[in-house]
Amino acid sequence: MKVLFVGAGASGIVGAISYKRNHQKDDVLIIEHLDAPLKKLLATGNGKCNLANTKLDLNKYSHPEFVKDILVEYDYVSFFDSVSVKTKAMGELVYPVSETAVSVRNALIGEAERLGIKINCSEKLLDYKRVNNCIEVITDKDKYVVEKLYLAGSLCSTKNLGSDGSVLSILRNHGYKIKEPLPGLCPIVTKENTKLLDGTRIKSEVSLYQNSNLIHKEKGEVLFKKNGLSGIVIFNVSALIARSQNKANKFVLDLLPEYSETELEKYWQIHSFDGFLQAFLHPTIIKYLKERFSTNEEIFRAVKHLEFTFKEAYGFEFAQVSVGGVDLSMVDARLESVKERNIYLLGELLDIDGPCGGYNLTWAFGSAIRATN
């Protein structure tokens, strides 16, 4: 049997390895439109490659029930051990012991080469079509007739690493139902002016409200930018906003989550108001609060309830994931297309996304293994 994978990213490479291990006599080819495989993997976890999460909460995925069924078979420790990548947990985040994505990339490419999987880089999928009981795959360099086609191309996030959404466009032309992708896990532009705070970091608790309903609360570091906010907690909020679509979104920062209002008010009563601010807040934040609010009472409330209104997300070039993709009704439990036999959709192409912390790589790897077993 001849099998072709489109995309030499996380799901494409792992899918090809998994398939070849299960079907050793089959010819497996990967085509990749970039000049090298696994470029996007190198950027994950700030270059350390956050492979998984020891406390993976499946309810944090966009479609938890679908993900639960797929990931039940995935054991990241066993898989990575089988390609000579030793993993370790740093808190709940899982990294290679080497703490570099380069070692993971080299291990995966090395295993693919050992198995005899061919990788054609700088070759782009243009289309595919049925020819009798086979599939003709048309690229900008060649044509291939294969029995099975695995589509593992990226969507739109981190365009500088090759995500152009071209595979999604092809699937759209083939009649697939698609939820239009939006940027996720990215900074947010706010309606409120934050220029004064640009570059300031603060650990806070962020609460996301949609149409006045509290839907998410998370503690983490917030990085203020000249036109909005960034940081992992903000990235996670941005993905939830993208999932909701067309809802009014605002988020509230508790700048001092470790202190109650009562404790802070007592400190204010004992000291002057300026003394209270000086004792607890960064000077730049004090200046911002004084410029934005008129009275001491308003400033005091803002310390625990600093509101921002969502205007827009930064673009795909700043996004770690695309929120959206091929509708899950288009595939079965083994991720085979319900429209076209022997065509499978993996990883980022599907309408699945998760928060920061190894969730999206777990989905990429796990979906690839499910579709090829």
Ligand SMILES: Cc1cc2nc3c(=O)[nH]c(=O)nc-3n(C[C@H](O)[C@H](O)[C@H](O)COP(=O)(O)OP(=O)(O)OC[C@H]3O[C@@H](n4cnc5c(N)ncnc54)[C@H](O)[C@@H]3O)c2cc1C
The other form holds:
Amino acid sequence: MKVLFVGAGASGIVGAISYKRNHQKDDVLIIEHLDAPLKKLLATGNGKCNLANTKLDLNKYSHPEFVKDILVEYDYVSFFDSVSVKTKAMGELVYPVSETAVSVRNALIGEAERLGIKINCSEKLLDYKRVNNCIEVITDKDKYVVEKLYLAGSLCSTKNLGSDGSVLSILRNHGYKIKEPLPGLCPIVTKENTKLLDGTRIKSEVSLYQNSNLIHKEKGEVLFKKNGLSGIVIFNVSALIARSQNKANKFVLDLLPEYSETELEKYWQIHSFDGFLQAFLHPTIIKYLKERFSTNEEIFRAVKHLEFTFKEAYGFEFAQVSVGGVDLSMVDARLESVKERNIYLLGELLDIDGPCGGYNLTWAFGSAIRATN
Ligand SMILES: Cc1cc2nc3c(=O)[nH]c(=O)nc-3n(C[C@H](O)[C@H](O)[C@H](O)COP(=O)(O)OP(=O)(O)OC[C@H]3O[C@@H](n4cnc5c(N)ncnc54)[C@H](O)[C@@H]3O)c2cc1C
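With the form predicted on its own done, generate the form predicted in complex with this ligand in the same format.
Below is the whole assembly, all chains and molecules, this chain first.
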């Protein structure tokens, strides 16, 4: 065996395809501890697989400069065309035309099979060690001696989809510098009680603060839960809170971003206060505001400035990404380990995360192509 990939997820499969296309004579094996490849991919984009973004803003990644250098070689249109996946943009979000992740999974597995890549499922990496110029890979089923080892085992987000942190533990034992992962892109538990609002959805503008400095502002739909908030805009806020090591812990909702305070004040002057609330807000929100605040002035302020305090993230089981991972100083520009030659680190395993909208799959695929070119 010449080359072994750990993890038949987004970066592992694409990395193996890219490697094999460039080195047709080399034997390539992927080991995957779940019973099937690409299980997480099937869950992406609500089953539709939001695999790229037409307006990718590199500044939204946790380490823009590092990502910029890597993604420069990755063109999602030509890569997916090469595996017979036609993509289309819905707004700025890119999906397969079939609108199902099953097509993407089938295309990637089909291409891997066509190239002669072997995928061993239900086989878990336990450890590896250097033997002369090669690497001995130790799994729960076998031992392999390989020339190159690609680690694509991700971090801790959603254990039932394969991310159990086991590869990170192995790297920790090998002395890699690690930024301890925290759950990102997940709902948030708030200190304030939101039980009354459970199930209510509102379009609002969310501002995130760290020590009273505004660090992020985004419009979107917020879904209230019995102990906190959810929705894409909240997912993005949760990742930024994790990036700040939970120091950015105040966020404020503008419940009526389309109206200025002056406009709303004028309406209140002409109508009664209850008339004003009724004219602009969902009845459940009105009930909540009246329970949480005592005076009309406090309620009026909360309409444009409803403050919440981060208590904790919902946890890795609900997280689309892990924020943190192997420190970027541990790899070079081709994602080869600077500690151990011929070992490469791909995808989420590295300390890179991006917001919702195709950013994380773009990183997984793009990093895989860079490391194998
Ligand atoms: C519900 C959900 C929805 C998402 N939606 C989107 C979206 O629409 N767009 C987007 O860009 N991103 C999305 N993401 C994020 C995206 O799926 C991940 O960023 C991406 O899959 C990471 O790729 P990866 O190859 O690093 O890891 P993964 O895809 O997680 O693959 C890692 C693989 O390694 C295997 N593995 C782990 N440890 C071992 C071991 N010790 N031995 C053998 N195998 C091992 C795992 O089982 C897994 O198959 C979503 C995530 C979730 C959970």
